[in-house]
Structure formats: structure tokens, C-alpha cells
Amino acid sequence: METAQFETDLSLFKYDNLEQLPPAYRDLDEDERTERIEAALAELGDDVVILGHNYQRREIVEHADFVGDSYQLSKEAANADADYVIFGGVTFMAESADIITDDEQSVILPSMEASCPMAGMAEALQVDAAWAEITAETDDDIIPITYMNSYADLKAFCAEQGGLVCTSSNAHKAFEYAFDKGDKVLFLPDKHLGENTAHRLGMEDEIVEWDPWDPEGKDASAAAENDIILWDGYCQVHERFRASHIEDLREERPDANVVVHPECRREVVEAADVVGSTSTITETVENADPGDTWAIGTEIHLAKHLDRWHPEVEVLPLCGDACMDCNAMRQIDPNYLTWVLEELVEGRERNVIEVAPEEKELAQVALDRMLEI
């Protein structure tokens, strides 16, 4: 990289030490693996903490010490007095946990294939090249903001360029911070969260997209003329939702309310009753009156959890049978959890996620700036 002062690589090659599930673990049934997981946890005791993201399947979250969104879980890991942190999530989440936990703690990602597609849509090497093109076209100060759903090296890049990290809950505050420090914002990797944030701030007319995959979608002069540059990335789950899903629901169930994630398309957000992070979605159902009906516009496993946890409220997936799970989250199979736990019992650490020291230090700066807002 030319503008960054640390070495990095494509995410595909960062963790070539991660291992596949051994054949002996591939055909375990639920009863057997549950018994073995519980036995391993009893043996390990307080030495291990299991984090289950909201989008994980039931067989993972039922063994988790904490269930929540990615940054919330990382904070729980940092506060836990455990030698081993097993993250039931995806790679960037495990990286975030490694950044904010003690050096003595090992962060383990059960499956080598649990890699978020959206995070992979904004590789630091790509962003570095785009940064060079865009900054060559303007003397304005550009502040980069990366969504939490990104790799550690991109968080480090943003820190190095005076930027910061944000969550879906505080993206608007990150934008305000950036415009206080500079003239323009480069927001990545989720264009929908960026667009929805721009609308929230009344800056929807200041948007331009940068498509790193299309030569005709990269116009540095157009980027330089606008205040908000949105990287052309998206969540494959949330982009599936359409305004027509809400229209159909309201026709079939006029009593139903709709809550969606801000990673959804703009027209979906505009049609919903409530918009917010997975924490907001969870709190919305928790605070609902008995007998209320809420349709959930996010990954289907959270809708299933909320329906199971709150039987007094009718919880529906917004797009019914068309709603699907996250392919990356799906890779955290409970058989993988069984394997990594039993390996820890034997004193062997498998699939450890470790961010390089310089990269970790810079990424922490980006996170610290977020905490300041």
C-alpha cells in the first residue's frame, strides 16, 4: 500500500492457518454434540466464554454466554475473565474482539469459512487505491468512516487518515464528527447505511457512489464534487428486502408493525415503522404490548429467536419464506463448536484470529474515536 504505513493482504489470504472441520466431527447428531459441548464446557469452566451473534442459529445461541450484536459482544469478551473467547460470528467480528481484548486472551472463530461478504467488498488494498485517485482530484479534507462490518486493516486505514469506525446506531454521529474535522466523507462498505444516514442528516443531495468493481463506476472528479462518497458495498441479506414486502404485509396484515435494519434499501427504510440496529429491533419486540404483531426486516434467525423468546408477541419474518439466513453466519455449525471446545480441553487452540500488532493499534484508534462521539 502506498498511502498506508502498514502492510496488509487480501482477506482471503489473511488467515491461512485456519483449519477445516475434521471428518470425525461431520456427522454428529444434535443430542450427541449437545452432550459433548456441555461436557467440554464443564471441563473448561471460566476459562472460556462463548459469544453468539443475533444471527446465529438456535443450536449456537443456546450455548452462548452472551447474545447480541458484534460490537456489544466484543465488549463482553473484553470484560470477561476468560482465557479463550469463542466467537459465534464472522471474521471481522472475531478481529474486533481481538482488538479490544487483552493480549493474554485468545479469540477463536470456529469455522474458517465464516467470512462476511460485505466486509470483503471493501478490501483495504482497494480502498487505498481509490483514496489515491479521489484525493488527487481535490484539496478538500476527506474523512473516511468505516462501518464496524469491515476488516481490521480497513479500520486501521481509516484511523491513519483521520477517520473512525461507526455502528449502525451511531453512524449519524460519526458523520457529524467527520464533517466537523473535514469537508467530505468517504463511507464504506455499506452504501445503504450510508444513504440512510445522509437522509437522516438532510444531505441526500450530496451523495455519489464509488463502484470499485466497475471502471465506469469510478469517477474521481464526480467524487470530488460531492460531500458524501459511498462505497458500493451492501449486505446480501438486507438487500433482499423490498418495499413490496412491506406493501404485501400491510395488505394481508393491517395490524402488523414493521421494524427493519438500516442496512436495508432506502425505500424499505422509508416504508417501515421503526428502523434500527439488531439491538433496537430486539428492544422493539421486548417492549411491545402482548398481542402486538411485528414483522422483522433483518436476518431470519433473529426473527426466530424473538418469536421464541417473546411468545406474547407475534413475530414474523418480513418476507416470509423468501427470507433467508446469512451464508457466512451459517458456517458456524454446532459441530465446529464441539470440535474447538474439545480441542481446548486437550490443550490445543484451533482457528485463532489474531490481528497484527501495528494494525491492531491503529484499529483501536479508530474505535476510540468512535467512543468519543
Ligand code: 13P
Given for the second form:
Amino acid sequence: METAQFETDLSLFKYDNLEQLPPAYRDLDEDERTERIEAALAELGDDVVILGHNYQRREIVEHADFVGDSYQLSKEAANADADYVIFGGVTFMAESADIITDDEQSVILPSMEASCPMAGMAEALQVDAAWAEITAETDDDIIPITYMNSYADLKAFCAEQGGLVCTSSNAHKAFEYAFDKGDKVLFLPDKHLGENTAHRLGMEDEIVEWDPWDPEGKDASAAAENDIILWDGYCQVHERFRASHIEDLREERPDANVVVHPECRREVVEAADVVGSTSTITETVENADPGDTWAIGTEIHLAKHLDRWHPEVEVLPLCGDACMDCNAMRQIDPNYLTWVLEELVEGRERNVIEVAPEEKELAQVALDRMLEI
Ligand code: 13P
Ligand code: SF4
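Switching conditions: you have the form predicted alone, so give me the form predicted in complex with this ligand.
Time for the whole complex; same chain goes first.
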């Protein structure tokens, strides 16, 4: 089996056109900033669309044309007509939007320092090396699936090896697609989403982990003997949640319900009432009866939005003050939004995410396969 050839630099920031916020934008007062954002948006009209992930700050979400989970945002990007797609999210999401949109459209990530640590846990070079080791041990067809939270070069690698992308809302469908085509799955980079999906499909006995950082965690023959090989990546925001948080809550508040994201540990997902993507979490609270209590096991901004949006429901962060915000998502500062919009009014594009053409075509295949399942 041939392995893919992609250049990748093992750095947190994938793009060297990263521009910092000019000093004049650093201390804007909220009222003035809102006024300036609205004025720029009025000037730009249909030329601009703002997409905001559910974990974005309130000041970003308030200006977004569409707020949603990764899957919904990729659909919105694919359907966008605007010349400029401003992405309130992290690098891998903006990359996917660039891949999916037309060549004439520009995708702007207001702060290019918004890099998801989990996406950096599976570098295409590392995966290529693992692939060579594992495929040397078996004649079975292995289908690689990468979570959306990965960079374009890894998405391209997956496409080249017959695989695809998935998000937290369709990982089970991606597994079904893969087992239809092949014998085994290599799932990257989130081991928890992989494990939770294997359980959902009743395949929990088929799991083996691959830890690229530990020489003893890379057993190619063990990998070859199992049907689901999980890359040892994780999200620190979601690993924070423990089953004990749910046990304590159930003791103190027997009336409370718990909804968690599938990036949480297996034991947390098992103890929860509902598990799903950030849009499932949002819908769960939206559909709750007045007076219900829901504890939220995901990034803290979404818990705060839900509390604001649904005063009729009692919304609690699952681990109280210990719930984390996502440092990557937080980089999208409303001052940055003001700056990139005002620059567009002046005809200047700042912090544009442009995936290299040699990765773009294949990465699109992997994303298209996801959009079709
Ligand atoms: P969703 O696809 O559920 O929005 O999740 C994205 C993410 O980064 C969760 O940490
Ligand atoms: Fe990445 Fe976790 Fe932030 Fe999601 S919450 S973008 S997985 S670091």
C-alpha cells in the first residue's frame, strides 16, 4: 500500500501570514466597538457572512449570521454566496471552509492564533509513519477517518487512503461508511470520540490505542489484530469532566439532567442522560420544559450562552467553576473582528486562511465524503 507524501511543519501555527492586532484596536470600549462592527457590516452588506461556532464569545456570537456546531458551519460555508466568510472558530474550521468555498471567496480567521491543540496532536507526518508500520502488519483494508478537528494535510491523507472526515454529529455514520468499504478503521485524533462511537456501534471489544509519543504505545501487531485503532489524542477542555462530577450532582440535585459532548471520557458519557455535538446540546436545552435543570458537560461559553438564551431553564456548568473555556476559541477577540471588518471596508483582506492547492483538492474529497453520508 502506498503512503501519501505531504509537507507539514510541526508547528502550532500553520500559516505564516498571521497578523497581530494593531495597537489602535487593543482597548476598544464595547459600545464603540459594537457601533463600528455594525457600521462596517452595513457597508459590506451581502459581501460578508459571519459564521460563529457555539464556543465563541458572546460578542462574536451576537454578530454572527449563523451560529452552530462544526458540521452545521461547514454546511453553511458550502452554501455561502458572500465574497468573504469570516470564521468565528479555530484554524481547522476556517481551513475546511476555505476548502469547501469557491476559489474566489476568501475565508478570514480574525485571529490566526486560534489553533485547536487537539488538531495538533495528529500531524500528517506522524500519521504517515504510523500508517506504514500498521499496514506492514496486515493485508486488511484500513480506512482512516479523521475528526474535523485536524489540519488539511491530514484530511488529504485520509482521502488518499480511501477515508473521510467526520464531526461529532456524524462519527457513527463515518464508521459505518468505513466498515462498508474496508475491514478496519484508524480514527484520528480524538480517542474519546472514537471510543464513544465504537460503543455506540457495539464494537467496544474491537478497540486498540495507538500512542505516537510512547514507544510502548505503538504496537503495530496489536493494532493489526483489532478493528478500531484509536489515535491517542484528546481535548483538555473535555477531559476535565469526571464521572464523579455527575455522581456528586445526582446526589445534590436528583432533579438535574446531564448532557455532555462525545469528546468527554467514556465513563462521563456513560453516566450522562444525553450525549451529542454542540448543536445537540443546544437543542436539548431549547427543547427542555420550563423549570427543568440541565448540567452542561462542554466548553463554558456554550453553557453561558444557553443560560442567557433560555432563562426558563436552569442551566448549570457540569463541574462548576472548574469548567474550562477553550483557549483556542478565545483568541477570536471582538477587537480582531472590528479590525478585519474595517480593513475589508478599506479593500484590504487580513488574516486570510488559504489551504495549499496540493492539499486542498484531496482534503475536499474527504470533506465531500462526509457531507454525502
Ligand atoms: P462540535 O462539532 O460538536 O461543534 O464540536 C467541535 C469542537 O471542537 C468540540 O470541542
Ligand atoms: Fe479543540 Fe477542545 Fe477547543 Fe474543541 S474545545 S476547539 S477540541 S481545544
